[in-house]
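The chain below stands alone and is given in structure tokens; this is the form predicted on its own.
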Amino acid sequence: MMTLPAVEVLRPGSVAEAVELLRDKPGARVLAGGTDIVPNLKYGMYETQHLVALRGLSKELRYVREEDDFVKLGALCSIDQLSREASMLPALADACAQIAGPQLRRMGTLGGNLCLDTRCVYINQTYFWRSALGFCLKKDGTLCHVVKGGKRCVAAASNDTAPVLLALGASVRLVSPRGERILPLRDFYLQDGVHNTVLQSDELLVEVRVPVRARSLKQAFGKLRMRAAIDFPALNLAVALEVAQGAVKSVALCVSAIAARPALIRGLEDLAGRPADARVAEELARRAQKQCKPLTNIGVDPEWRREVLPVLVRRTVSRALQD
């Protein structure tokens, strides 16, 4: 039976006090929903002694409303919530809905999914099976056991909003003790699974801000996973159109569940004023399958995952046509 770590949990007031509380206890962990940092500290992932606490900060962080030409939505609201409120955003309440099973979905956050840890078949293990095999870059170890020689973690980023968020072009806002911040989600990302993103350690991400534009562009969400409930994915992807008169006047499709950062798909801009129909889907499935490369960083085989990628893009992109 795995146990937790003896940790003392802080409960701040307000947003600016628990950056405070960020910055005057190192190695401070923000807890949210908790379904993530809960079972990684069993798994003795992290050396921290402190755990912030956001649950009391849900009147301040947890809304879903439009303001300044945005989608405003609070870091507190449950993944629940947006499955049912965020229905404006069709791809993202889709993906919300697809994310762990229920419990799970009315425990955990936005912010707690978009900050997710990454995840590879070599760390979230127990102590006692990481120790055996002489640990890894992500955590007490010097070697990659998936890129042999690898001096970079390739943990696999494995949260279902990121790429829904990333394709309808959000930004997000992160407050510190200095101020605040809004910065574009595709610049909140970094290709390293040890801390795959820019926030600093007494950083907190509060919003997300979504164009109001983003509302009327051709969207969904695919999701592969190897159980039809409950599982991470082992391959998600989301793709955003905008379509005139029957012809794409824009794209993005972005990829995750295969690296430590989302892959927003390169060189789409040629696509614009072709017909919206199926040849854009195959060729949008050619580039991405081109583009991305799984890797053996978590428990599928990573040749089906390549195979299966421009599938999944075909099926999601005709289905975003189709709305």
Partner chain sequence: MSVGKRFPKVDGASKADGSGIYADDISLPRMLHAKILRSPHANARIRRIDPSPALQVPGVVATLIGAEMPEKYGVIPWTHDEQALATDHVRFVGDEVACVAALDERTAEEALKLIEVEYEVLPAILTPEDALAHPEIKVNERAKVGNITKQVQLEFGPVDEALASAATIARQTYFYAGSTHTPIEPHCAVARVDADGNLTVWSSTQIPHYLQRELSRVLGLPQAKVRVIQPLLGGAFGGKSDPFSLEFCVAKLALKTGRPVKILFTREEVFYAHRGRHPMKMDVTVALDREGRISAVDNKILIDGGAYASFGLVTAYYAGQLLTGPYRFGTYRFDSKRMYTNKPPCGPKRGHGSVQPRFAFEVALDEAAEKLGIDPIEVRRRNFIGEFVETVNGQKITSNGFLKCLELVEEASGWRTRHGKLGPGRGLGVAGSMYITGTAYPVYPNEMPQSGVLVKLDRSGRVAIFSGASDIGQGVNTLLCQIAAEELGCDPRDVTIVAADTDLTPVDLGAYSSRVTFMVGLAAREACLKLAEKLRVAGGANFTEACQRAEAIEGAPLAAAGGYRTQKLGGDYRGGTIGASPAYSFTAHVAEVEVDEETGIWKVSKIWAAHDCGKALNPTLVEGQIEGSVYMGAAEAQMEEMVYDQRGLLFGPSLLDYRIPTSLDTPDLESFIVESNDPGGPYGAKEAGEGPLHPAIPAIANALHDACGIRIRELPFYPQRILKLLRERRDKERAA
The other form holds:
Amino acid sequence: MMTLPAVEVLRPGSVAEAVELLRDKPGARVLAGGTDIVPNLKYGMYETQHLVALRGLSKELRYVREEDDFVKLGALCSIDQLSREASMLPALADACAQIAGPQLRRMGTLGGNLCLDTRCVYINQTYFWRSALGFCLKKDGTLCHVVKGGKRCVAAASNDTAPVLLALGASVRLVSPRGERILPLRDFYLQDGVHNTVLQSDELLVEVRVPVRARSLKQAFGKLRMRAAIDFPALNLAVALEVAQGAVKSVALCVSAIAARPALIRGLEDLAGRPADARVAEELARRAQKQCKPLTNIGVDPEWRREVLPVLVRRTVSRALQD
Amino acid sequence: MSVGKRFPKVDGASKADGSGIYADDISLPRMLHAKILRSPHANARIRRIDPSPALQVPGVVATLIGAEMPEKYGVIPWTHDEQALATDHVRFVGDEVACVAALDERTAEEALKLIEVEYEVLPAILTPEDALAHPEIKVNERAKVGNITKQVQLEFGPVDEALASAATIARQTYFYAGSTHTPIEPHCAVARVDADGNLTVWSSTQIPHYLQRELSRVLGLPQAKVRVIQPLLGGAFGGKSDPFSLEFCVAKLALKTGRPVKILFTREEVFYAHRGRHPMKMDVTVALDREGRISAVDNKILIDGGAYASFGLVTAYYAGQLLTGPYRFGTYRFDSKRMYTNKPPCGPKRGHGSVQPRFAFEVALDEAAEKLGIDPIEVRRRNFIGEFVETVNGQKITSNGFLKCLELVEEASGWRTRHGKLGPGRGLGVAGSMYITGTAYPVYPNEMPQSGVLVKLDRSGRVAIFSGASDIGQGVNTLLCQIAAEELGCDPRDVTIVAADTDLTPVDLGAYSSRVTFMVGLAAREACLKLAEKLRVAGGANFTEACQRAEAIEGAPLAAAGGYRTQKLGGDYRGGTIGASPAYSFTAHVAEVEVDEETGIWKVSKIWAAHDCGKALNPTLVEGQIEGSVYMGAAEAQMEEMVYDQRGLLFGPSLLDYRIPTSLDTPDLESFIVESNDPGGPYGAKEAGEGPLHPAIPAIANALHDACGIRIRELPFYPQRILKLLRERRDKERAA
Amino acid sequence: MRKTELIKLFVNGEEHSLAVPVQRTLLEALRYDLGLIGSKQGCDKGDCGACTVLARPRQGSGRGEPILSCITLAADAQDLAVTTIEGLAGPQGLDVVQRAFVDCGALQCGFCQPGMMLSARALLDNCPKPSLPQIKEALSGNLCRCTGYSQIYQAVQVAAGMRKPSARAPVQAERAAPSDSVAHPVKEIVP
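Next, report the structure of the form predicted in complex with its partner chain; the form predicted on its own has already been given.
Full complex below, order starting with the chain above.
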């Protein structure tokens, strides 16, 4: 059996206690559902000696409620719970229903999914495997095996909730011993595969806020995966359109599982006023393909992913417009 | 009447309540846990190795290196080319180098990192083509010529003449990717040495007897001092039918420390142990005469063997020898070459050696028939070889229910009204196959029975069966109970099975080549018949009373033995005995697929599979074997492949990256049992565990052709490959 | 020596106090400390479902939801009530799910099945008459390598009382059975 390195579980009873522990134990990491961090620990990807377990915060951080013009989602909502309870945001519920497999959806949390570490075929491997490879930029090495001569890690954001929440204009509430801040999700992610969020080491993502107006957006989530369960996305995307009298008022499209940061497709403002029809879907597909360049970081043929991307965008947009 | 009934598995309840003991469930007092250090290089000389720093770690009890047991071994006696731990040469990334035993797994794992190994890295050979081109780079010193494990060239009849006069010829190159068994249970072994020096090894093995022989040889212990016990086995599929490094390591460490030792492979290590499907490149020519009869088949096969021989000698033969049914070949020639390469060794995966050429041939046959305008099912019917006939290469076919199989899947799939008519993106495809029911000869030549069964009757009415056979999930223990009930008239639930324990049970050669039901079944029946006669003479109101009266007459405990003795079979030429089998099973599949022509994404919606197993001793078990086989074949077509990088590093040795189908990826399966009642088999039975896998892949490929006019010749049928073929088809249409 | 800690686990209705290495997973604690060997290890890291157990908060009710014990830390499982395959059977014998798996041939090697049966049990606890797509979805986190899943679906349907275990197509005889396997004298002894 693959064993875990010695790592101690700390069990705070409140958010305040949790962030203090994160501050006081250098290198400590957060343990929520454990579906990402535990395999990564077994692979020797972190030097962590302490895990701050959040199970004791479940009551505090497990809620779906509407308040102050926001749909507020507690960070410890399970993925499975959101697939059932987030029906007011159908694209989010749909994305959650398609994550991994049934057990992992019960264990995995919203906060954990948003903070999911980036993934790459050269990093999500055992210590032995990575040592045979000669390690890589993300951990223990100096070479990138995806981009020859690359200096910045291109491990891919592989969370399915992120593109949806980005397209819906969500923000996140982050708490640290120094206080709290609310950040638009679009400012949360960085283009750096080693650490792709602005989250500080003593900071905890406690809540996601989606503007209530997102409920009335035409929205859909699209995903490409090679196996129908127990798999990460080979591509995922979400679209949210504001449509009035058959015309597009605004549109947001986010594509991920490509690079370290989920990509909000740029320059879509000029689509306002266009009829919400197949041609706009076609146009969004064209632009997404132009702005996204799949790499070999995900073990699925990048050329093919590039070819399928516009089809997936077009179909997802069409689905959003149909509903 | 018990045989032929849907009798639940005798070990079902203990598997259902979690109490059944698998190898890793064994825990002994003072037991140590060991871990194996592996080579990070695909090809390297070991210049120096020093395990002593590992011994300094608190909790480490012993280390082990190759020099302590350098003797080479291998499942086939002619190709001993493996060492439990390499002494001087590592041949693939993951090859075993050293071992540490400690109080717990983590300590052993951390201590491994302290072992000092100096390597001289050599260029690695990663493809069979490279292996041919660079004979000067030796992957494995056992190869007499270059890097060839084994080459077989055989010709039956004037192939070139037949080709010259053919009405049509389909000639193409096919590539079958390597895949691996992926039993859900990782390999595990536990060893203990008692105070008298008797060694016991519990191992997740399909071949307790061969393992006992190899342990004895490598460790230098008399065979009588080595006991191998196979606990419940969590899946095997051929992946546990070689002796493996962990078994030698736990045994040696137990001898060294005087304490029990366990090794449980990680999932990653299971991938390095491998012995899975050989990648094969096949240049196949199929010629039909004007009536659509197969006049010639010519196959040039290049086999990627990996770093060690395993069953490779047999693989090179099987790749050619097992193709000659269920159709009559006018003439036949094959040239197969298994190459050593610096990758984990390939071996016998379910349908050993013959799944790959079967794919190529069945697709080629479709293509040739299409040129003559003959329906795919019709061409298969027209070429049916018949019953009780000899194949072109001298194998004796007995019963043959292939036509019935074809008829069933034709009917069930609505072939006549649906093939070619399902519209764009949907299609049906058919394929057939033949497989052996056990290989005629043991892997080491001897005159002793291949299977032995002892049956003891107690005066309480309890029956005990001692059988060397490995129940690997296929249900042989249940069949033994049914056979006892059938012949003795006892309740099948009053039978105790003692199985696969080399001290207690008679030898059985192992659960490989689909031999178990046939050979063990005959041995068991023989033993039971002897006792049944005594019971008949004794009489009595019920079974228990009959036992008591018979024992009184006997004046001794009631027991009898039965055996399966090797029959002389096979063609009269060098290699003619390989592929010879006392009976052959036959299968036909129809697959239905749906293709998304914009993305290349496709799925198998359904597979109808009909299999001639001779006689279903337990239809529920036979259906399970058919469905499990079809699933595994479809999986190879859909998604499975062992992919390596340019260093010889296996991409993603995990169940996340090496994708096997979930319930949502598996096609709907409908199985049909055909009973041809073989005169040689127990109650007419043949095999069901491997044959039904074969047609799945070509049936799917042929269905993809029906759905969208493409011929895919390379596995797996990745959507990107489908999309590329669709584009080529459209380009061609546009040009025309 | 390794750093250890004292933990309390609530499994199959019993509370256990254990001293374990700090990084003990729930699966290791179940298998190696509590002797509950029915939970299996197949992939090391949450990819196969063989280690599935049912869990709920201690103060809750019912058996709870399927989770993966190989990626759950034992120390983090102290607030959970866990049901393993050993906790499924009762004084009456096997649970209907277990019985149906035996009867339908769903257990071949049996290794993935404790996890599979627990996933099936959780499905039926929430949805007593599931459709086939619901069954497939609920079991999609449990890899089986033996069966091709068909007999497993049948077992779940049998456990749900939706079909009979032996409702299968009859065997197709190509030829009459050879005479030597039809009747045998010992059968006279059958009571």
